[in-house]
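Just one chain is shown here, as structure tokens, and it is the form predicted alone.
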Amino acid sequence: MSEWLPSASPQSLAARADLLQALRRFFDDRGVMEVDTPLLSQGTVPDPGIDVFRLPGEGDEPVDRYLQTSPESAMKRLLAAGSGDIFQICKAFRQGEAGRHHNPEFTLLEWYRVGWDHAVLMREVAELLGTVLNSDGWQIWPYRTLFAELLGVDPMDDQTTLTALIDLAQSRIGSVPGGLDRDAVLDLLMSHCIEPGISDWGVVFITDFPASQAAMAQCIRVGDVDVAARFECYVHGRELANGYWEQTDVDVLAAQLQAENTRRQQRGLPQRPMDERLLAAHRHGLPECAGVALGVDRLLALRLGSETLADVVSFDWSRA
């Protein structure tokens, strides 16, 4: 029986220790404070694309708690309380995500910069990747332009119907599940067509996502459409980081969270409770800021040239 053995080699474990030191040094040099927040919370995200681990309440603890998919809510509460620039390296959890590039328990680096927008934060992400991966440049592609370049379609044109997007997905991918909404089809095209299409492009930042995919980011006007002020960073076609110019208006944020719950309902999924502590922090006053979450396990895999996360985590999901 060998299941007791770690999935990572001693060399990979040593490389992981070196990476964690390098990350902390990067932020220490820039005066960003490290923080530590709870993994279990009464609030969670309503994102219909994320399945969470729930700890049911019972007895003297009747309230359900959730393993955090990211420390976002708790860190924003710290920001609202006056913490200033902060970062955290912690465990995060997403149910049902196990595979070569996914592990239901993973390590996340998340940081927030007060007074910045997502454009400034993108440069800092690129600088971190330059330090860790020795990358020497990056590209920035608006979501709309990238779809036009690789798929010949404008996903933000009102004339591009859901039926047209489904037909495109079927022609490029094959069988497409029934009942998908517009964003779900776009996500399918992103994962099956766009990501492979940029696999030899190096470091790529995708910006200006559809406003319907804003989550907790602000929306801004670009050209003739409103877009989400956020970015995703890909390295060799692998999604590595997701950053926002954070929404600070509590009423707009509440509407955005409710919209996510509405999407859940439309997909036949149960709604999730609003994170009232997060909303209270926004009501008190979240400073203008930008934040980003970056997958540490994926970053280490890229640094080592590994094709699977099992090689870079001490015990992968099958051995945990």
Second form
Amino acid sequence: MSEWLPSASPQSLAARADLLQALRRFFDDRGVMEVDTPLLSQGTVPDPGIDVFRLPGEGDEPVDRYLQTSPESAMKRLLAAGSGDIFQICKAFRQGEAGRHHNPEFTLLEWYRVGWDHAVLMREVAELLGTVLNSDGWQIWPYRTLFAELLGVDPMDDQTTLTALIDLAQSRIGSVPGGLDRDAVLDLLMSHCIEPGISDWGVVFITDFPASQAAMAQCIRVGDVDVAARFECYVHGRELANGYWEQTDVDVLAAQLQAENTRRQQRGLPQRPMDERLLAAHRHGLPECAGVALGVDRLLALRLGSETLADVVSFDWSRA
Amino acid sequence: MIAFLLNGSSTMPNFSTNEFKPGLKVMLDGEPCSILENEFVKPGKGQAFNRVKLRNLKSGRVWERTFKSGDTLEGADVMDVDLEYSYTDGEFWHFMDPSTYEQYGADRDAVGDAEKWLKEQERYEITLYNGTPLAVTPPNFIELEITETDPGLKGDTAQGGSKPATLSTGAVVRVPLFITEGEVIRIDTRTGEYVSRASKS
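Rather than the form predicted alone that you just supplied, could I have the structure of the form predicted together with the partner chain?
Entire complex below, previous chain first.
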């Protein structure tokens, strides 16, 4: 019986303590305030790619609560209430996401910059990585350009049919699960071809995602297409951070959330209740801002050169 | 038993991708497979996938497949049992469960390379699929008698060269020059290499 033992080494635990201090110092130096919001909420996200842990209501607590999948909703409510620039280091939970680079309970660093857009925020993420990973420089690739470069396909051209994308995936990967919609095939290409393809590119920001993958980001017109004003940051081909120029228009946001619930329905997933308190905060007014969530466990794994998150969390999912 | 066979594996439970652990036996394209590896992959946002390596238990081939996370596969009615080798009639190699005396006939495909290590009353791991032997795995080490080898040469030492020796099962292995006909030796069945003289019993 060695399951009582931590999965992380003593050195790795010390490195985690160092990293947390370095992160707090980074934001303290920049006048960003640390906040602490609830892990268990009555609202949750309808994102069909995320499976939430639900605590069913019973007895004196008849209302279902959800373990947060990120602190986004609560932090936006703080922003709407006038908090100014804020950051948080907290636990987030996503059911079923267990693997070398995933742990269903993980540590997230999330921060918001009032008055910024995603382009300015990308620079700050790069500066943070320079501080904690000693990374040198970074590249910015629009989603469309990167797919053209690595796969020779334009994912945003209407002429690129779903069948063509599936054929491409079949030839590149050999095995394509059935019943994938367009975004799911793009996700397959992203995780199986693009990620390995940029694994020796250092720090890479992928930006201007398809509008259908906007989540809570604004959509902007770039050239002849609408794109989501979002970025994902990859280091050595591993996804580390996800940033948005936040959607402030409450009607657009409500429509986006509704569209995600519809997509859940199409994929046979249960519906999620609308996060009415988030929508109410938006109605009051979310300031123009950009926000990003960064996986702290993955950051530590990159800092230590670890191949699996189990090496950098005190007790991984199997031992927790 | 017959009814069970006719039902096929329809009585087996389904397993979801997050239950795919190495060693789990599942049906894929109508073939029984054993999971070797299961990697969860997910882009920053969006659809999650599981990249799975499986061994086809019939052909021995390794397959790589990508599944949507949450997809399921039917379990395969596959189990490993320890059986004693009895005899061969040329078409089937017969094994017996020493506790129930139940007999199982393995065909040539199932016996495969294990044939050259089959010794009566020795125990083998038999993989049963729907109750029929699918594969035979010999113990890692087995003791067999030498039926034929050239006489040892003068001045041999334990460090000397080697020579071929035919075993009671028909297998031919390399043995040190000092080993003689009629001796029982210990073989590593995974490599087919001589390990030592058998311990005196």
